[in-house]
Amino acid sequence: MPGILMRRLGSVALTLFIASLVVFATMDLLPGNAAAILLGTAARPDTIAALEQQLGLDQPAYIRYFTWILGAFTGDLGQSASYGVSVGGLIAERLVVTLPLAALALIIAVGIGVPMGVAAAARWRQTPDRVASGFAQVGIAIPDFWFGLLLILIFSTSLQWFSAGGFPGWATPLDAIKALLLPAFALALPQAAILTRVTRSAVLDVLGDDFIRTAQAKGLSETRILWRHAVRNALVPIVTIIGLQFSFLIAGAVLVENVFNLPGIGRLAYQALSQRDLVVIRSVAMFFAGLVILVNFLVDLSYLWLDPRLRARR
């Protein structure tokens, strides 16, 4: 197990870096002028220079790459130019919307797509496998922006019971819950029927094995054959989609937030983007790869705790 875990590490390390590079050379190395782009046609050359030192791009793209890293393992993500604050602390401050509302929305998508996925695999070519097909069909055509807009109209314009956008603050927790319940319902939705999908087709492969017969020769309910052996037989392929969703509802929230004016990390890295704040783009970008290395590696390691067939093999 130490050499599965090192193993593993080194890869999550090597694939950091591979990442870093990817996103240093997109945002600093290709042609044109960082500070120019970010002051627009109309600047002055001298107003120029002293952007280009202030963000350090009179220095060896060598020397900003380093000074880019070690920053960020000290905190230090470097000054935005357009907000002249700290970017690492733009980017906490966003996460405390972004987060819960990638948690809440995770919630969501497994609450009702894992359960109607199970329901359509024990219940093959009949009404609830048909509302089931029904249901990933349509969840998966809609845009969640297109769908949290239709929530705005029906339950913020027509019946009144949510806001049409904005965040309290986690000041009163209940009213901050109250105003990600949309947005969280509008990112859930297409992700709830991604994985109602693939929750059908992992429990349907396993319902015909041969432990599932002889569960059922010994006179077992189907209750229990049907959660205690396939559903968890089954986990592997379900837990890889719910890793890979969970990244995607962080990195995927930047239409949600602007439909929705919330302030997260999303709408930052639209903000910097509009703005031309190459500084807050580069680590926007890192952290999103960052976190999608970082729940592949949990997602790889929870393989060896569902299937213990896996540990026995290396």
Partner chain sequence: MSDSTETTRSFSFGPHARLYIGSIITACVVGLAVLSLFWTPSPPSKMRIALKLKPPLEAGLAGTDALGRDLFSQLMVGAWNSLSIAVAAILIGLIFGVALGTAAAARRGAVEEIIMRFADVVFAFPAIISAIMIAALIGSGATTAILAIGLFNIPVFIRVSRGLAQRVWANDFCLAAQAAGKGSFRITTDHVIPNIAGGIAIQATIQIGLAILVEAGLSFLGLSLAPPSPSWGRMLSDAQTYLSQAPWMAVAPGVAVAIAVLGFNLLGDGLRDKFDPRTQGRS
Second form
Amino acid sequence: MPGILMRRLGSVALTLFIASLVVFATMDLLPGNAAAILLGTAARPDTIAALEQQLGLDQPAYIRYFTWILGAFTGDLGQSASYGVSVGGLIAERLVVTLPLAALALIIAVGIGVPMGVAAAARWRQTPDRVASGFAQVGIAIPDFWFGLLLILIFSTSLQWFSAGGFPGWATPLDAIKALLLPAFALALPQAAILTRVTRSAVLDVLGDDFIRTAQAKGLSETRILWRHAVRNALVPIVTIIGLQFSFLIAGAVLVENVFNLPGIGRLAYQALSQRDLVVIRSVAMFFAGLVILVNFLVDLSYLWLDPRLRARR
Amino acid sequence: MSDSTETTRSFSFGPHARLYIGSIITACVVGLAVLSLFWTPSPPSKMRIALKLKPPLEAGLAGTDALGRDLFSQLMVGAWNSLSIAVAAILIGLIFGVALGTAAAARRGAVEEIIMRFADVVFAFPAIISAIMIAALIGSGATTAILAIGLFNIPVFIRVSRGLAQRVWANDFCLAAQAAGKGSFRITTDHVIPNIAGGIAIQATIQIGLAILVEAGLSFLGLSLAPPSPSWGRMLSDAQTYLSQAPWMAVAPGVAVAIAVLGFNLLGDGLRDKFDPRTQGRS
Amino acid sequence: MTLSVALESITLSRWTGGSRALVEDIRFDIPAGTTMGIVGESGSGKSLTSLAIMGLLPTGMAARGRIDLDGTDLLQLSAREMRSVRGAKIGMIFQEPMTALNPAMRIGEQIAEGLLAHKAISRAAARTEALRLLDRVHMPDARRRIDSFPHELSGGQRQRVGIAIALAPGPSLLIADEPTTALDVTVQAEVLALLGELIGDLNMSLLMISHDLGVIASICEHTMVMKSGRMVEAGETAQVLGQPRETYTRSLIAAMPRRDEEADRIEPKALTPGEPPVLEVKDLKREYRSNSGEVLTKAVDGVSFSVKRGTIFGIVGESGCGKSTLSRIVMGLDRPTGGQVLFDGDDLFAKPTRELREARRGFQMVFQDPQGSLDPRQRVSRIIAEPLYLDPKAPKGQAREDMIAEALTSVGLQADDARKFPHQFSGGQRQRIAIARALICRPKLVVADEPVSALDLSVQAQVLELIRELRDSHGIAFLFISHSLAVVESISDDIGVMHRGRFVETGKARDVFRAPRDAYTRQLIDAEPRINQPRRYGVAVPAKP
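Next up, the form predicted in complex with the partner chain, please; the one we just looked at was the form predicted alone.
Full complex below, order starting with the chain above.
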């Protein structure tokens, strides 16, 4: 067991390292430089030079890289030129919106997708299956940010149950959750559809396995066969998709936060782009990539718990 | 699982309903997109202030926007733009992905390890994030969208083609070819590629649908095609301002995206049902 | 308990609304405490019949008629009522012990589950009972094994768990669907002995489904022969297999592998004395090492033998004995860690890679799975000509067409079959195509790895006959690898019995089978069920009270 863990950790570290090189190379080394981009074409050379020094851009590349990476561990990711505050603080401040939003959306997606998928598999080619399959088919095709617009149109503009966007802050937790509810639903719909589909086909696959017939031959009840034998053995693909979805949710947040005007990290990435603030983009991009890699690692670890056969391998 | 009497019922559309419906929708979307190259009900960027913010059917099939431009004409041109970006991106993903995926299946050990690590790294950047990074470098535009979506699809096709290729490699005919003295490159071109082509085509169909979805998001943020060329995503972003006055502006482009994606997904699933008996009705 | 089956039909409904009868008009009785076997080739409907009794027919299939268990018609029961019969009154054992057990559940729980479903007992009591059952099926170290997962057990141990699961709620009838087909012959003997002991001790009835006449003969009092969904004949086993009334039964028995008489053997033309063997393997070794260089397993541990022109060398052994590794090395798909493989006197692995590839054309391979050994996307002509495409000097155009046609006719197919695709052929025909591919280069040696194991008895007999013919007419040498003692015995001139990477015994096939010297060979021969022996298992039925 510790052997597997160390090897996986090593490979995660390697992936993270390469990803950070990719981000650094595209954002810091390729044409132009942060200072010139930030100031625009009309800037005078001495202003650019001054800003370069302020941003540390006059240092050699490898020093800049290590300053950035070491900073990532201490939370010191440099100063944002456009916001005038530290990047680390900026990200932390935006995370308190994005992470709860993604978590809420994930809970909604799992809460809808898994039961629907299981019901569809249990009643294959009957009414529940057709309803769930239809939902999955249509739900996957609907863009989350558009669904958000529709929700605003219905629940804010017409019914006036929710405000059309904005975030009141966590000082008033109930209002904060209420502000996150519509965007979370918008994010969750396509993910619930995908999860329905994956759950359905994973459970159907297991239901075709020989040991299901053994369980039937024991005279077990249908419910027990379904949950204890079929769903239990379908968890690996289901968890894989849930893991993938967490990263998609975070990425989808870029769009949905814009629609709902939420001060989250996705909106930060977008705003940084319009401000041409490469220092912010670099760290936000790395944060997203790191999150995806980390969640994939956790999913990998969960396989060991879900599938006893994998524990035995080297 | 349950009483046999319950489960012997048959589908009203027959076993290939998804294939038929998907083909029809896809044909309509592609047809309208191609038609827009030659003809649209009115020039898509012609402003007619007198006709601004008219609801559907009062002026044109889908109404007009704040500048009096015909929305349906914009939707048709948007279909072409969206489809061409999606197809170009998927081609990038498919060519690099299949080349690397089949190589990984053919060459075990270090080569496979490097390719899969590469896939992991690329996969860690969702298309929107790479689009933001690319846009920071070279600015927004169709190239940015194609690159971002294409890049994200490389690991997708690496994983799919590697999985399919491994199944082919497990067959004795590959062993027989090896025993006869064929190298792994020739086995890949002679045996593996022909046997996985169908599966790859099916996956590509589904990925085109997803690419349309992502492209809509990118153009919503202004990262894709620059104005005045219309795109579904930007039409939605324009609609945000007039949400209460002209809700149809927000509805029509979204429906267009959903229908196009639905069409490609149904087509892909239908093809899978037809050609891969293992997943019959299960995917 | 008495089971009385009178099935009118089992039908499969289709999308289009039509339906097709898969099984028709099957009648048999199993009185209390008796054993009954259903034997037939694939597609005979024997498994469907057993699933119909359990009410477990696949979706879309329906059974009509009457299946009477002690006065109750099982076909009339509701789903809930049927559940109380399944397991409690009829237990079932399946073919694949690996896939028939839930991979994510500990075996103790899988046994206890059936108890809890039918009896009002506590979890702790169910666990105690599960442990007793594991002891009952002679699971070694049951106290520890009860918390194992299926993948931690061997094939035979898994099937013991399968039997324990079927026994748990105390049924009076066991249905065993090919329970030993996936097992090695010595393990099969142990499992059959266990089944025999259990039905004797517990006074249970047994319905055994098998394609193997020997297995049926060794345990069943009564036998029914099925073909294409219909009953061919039924009666006492000794009578059905000893004096069959029907032609089909007779042909089935005739198709069982048997030795051809030495007299019928055509000696290879011009086998000059002192001619060097086609293949000579000297002290071959294949070890697998860990990264640190420590030897993990010795898959092949010093094997030597030689194959002469126009003869068949058979290698027999159970799974994991190293016979597949050996064949892979001989085919040049793997490299040995020691020893030599001499082909026509040349050391294969001393050659540079390119010359090794060229030398390989002198010998070809035939695989077990006729489905997977042919590329489904290629026409037969392309498949057969595969070796020619690699040889720049090979004939092209009409000459190549002629070679393809000749190869096809020599394996008993038509020349114009070349234009078809593999899926247009039956399993036996596909194996003929695979043999044709091996023959087209006029090889001196063909390595056949389990070439008939996936085939039905009658088809198997034809393919074996074809191999004999090719040996005699073309003078081809065969290295014939199989797990089946009967097949190897019937076809080989010389044999090697392989066990744990070594040959425990080699020699003339006839001598080895007549007078085995090694204990393991004797064990193998004893374990093999044969139809000309009386019933062996479950005989000592105690007197009924």
